[in-house]
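The chain below stands alone and is given in structure tokens; this is the form predicted on its own.
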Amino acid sequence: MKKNNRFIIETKSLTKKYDGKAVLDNLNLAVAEGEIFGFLGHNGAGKTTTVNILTTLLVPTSGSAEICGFDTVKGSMEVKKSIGYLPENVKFYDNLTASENLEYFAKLSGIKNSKEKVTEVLEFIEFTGIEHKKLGEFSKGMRQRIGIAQAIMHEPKVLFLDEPTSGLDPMGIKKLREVILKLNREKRMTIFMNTHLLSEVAKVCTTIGVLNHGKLVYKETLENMLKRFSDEESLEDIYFTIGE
């Protein structure tokens, strides 16, 4: 059952343990609708575990998480309708074209007018003219953009991105950044982005949260963070200061 909630993403005492060890430790997090939220942390901090719970791929050991007012366990089907998800390494069929891949996933998801929808999302990510090339010919950056196209075909309210710029060249990062900002600006989509790159967060995010060994140690708007740490020599110094 949907609850009235002013936050589009909210966790309460969210905990995940493996063999008695907490990978995620009493996470209390709230993300408002329309934010581009950057979720920062070192490798192993618990970022991916958090996203896996929020996207219904994992069940928490204790605590709760809600997306659009729906519990990720009890209302998992409604949550799935409300979200899109781009994993770090998106999987496609390399022998099929961009259009064929998207049409396949659209039909698999039960999306009506799949051909029209595929054309629409390809235009949105500026893939017109190369949509008939096979995925095996594309760079990782281009594949990531196709991954976003797949994730937004059902017009979700929230888009989760797991290390979206990992392994991309500068042009790939720039193009992906433009798509993220366009989704937020034109589609009013809330973006939740896992990353360990504060420099990238500074270019797209409105709010950041820092996770350290499964605990949320900092959450603030980017503007206020930069004011607070104005004496730091670089964005990386800010990150290490917060994480201490």
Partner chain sequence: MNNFAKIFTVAKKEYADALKNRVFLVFLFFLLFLIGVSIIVAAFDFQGKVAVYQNALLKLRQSGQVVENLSEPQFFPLQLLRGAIEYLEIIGAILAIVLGYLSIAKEKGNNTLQLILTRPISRFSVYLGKFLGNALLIISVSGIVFVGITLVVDIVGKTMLTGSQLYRIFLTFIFTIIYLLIFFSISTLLSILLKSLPNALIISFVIWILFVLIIPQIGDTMDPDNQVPGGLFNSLHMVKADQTAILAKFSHYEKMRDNLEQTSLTKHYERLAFAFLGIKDTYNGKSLEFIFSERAIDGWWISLASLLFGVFGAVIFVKKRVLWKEE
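Same protein, different state: after the form predicted on its own, show the form predicted together with its partner chain.
One chain, no partners, no other molecules: that is all that follows.
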């Protein structure tokens, strides 16, 4: 990580246009190290586009984004070394076992002792005994945990999760939440989470940002937000008030 950086994730006037239409409009966002940042917004607000730019998958139309002080376009290889990513609805390779899937991504991340690393990571997320099962036999919740495992294999500083609880049953959500909190607590990993579920935000996130039509309309720590909107009955009410 480059020194003298206050924020581990920082965007400046980040804009992304498709066919002249701005999906992201001058987004200025900063996330400090060690935060669990909940990125909220309705469908089409630009959350996934933001994550795609931050994970080097997309190039912004204008503006810039930095992860650990590295520009996502000019320093994309350094950024890739610093991040882990779990996209929405990733299915992995059904014909491979959990170990084989994880070893493949470990090798692509440049890890030499991939077998040992897989064991270590699965133990860390408390998901052992499934190493030799094929992914085709896994439930959505189990796949998401494998997804987290592949994303943290190379011990990234920032973990990006795109709608991680989407489609999970309550038990799956609970287990995933525990893993996210453990990663943040024990590995000091900064977590950037796109989500719809306000209840999850309340249970996991330290800071939230609300995106509306490509613009950041609100950013605050969860604690301060709850104080500020103490009159509102629920998080949903707060969300709609912010959106207005």
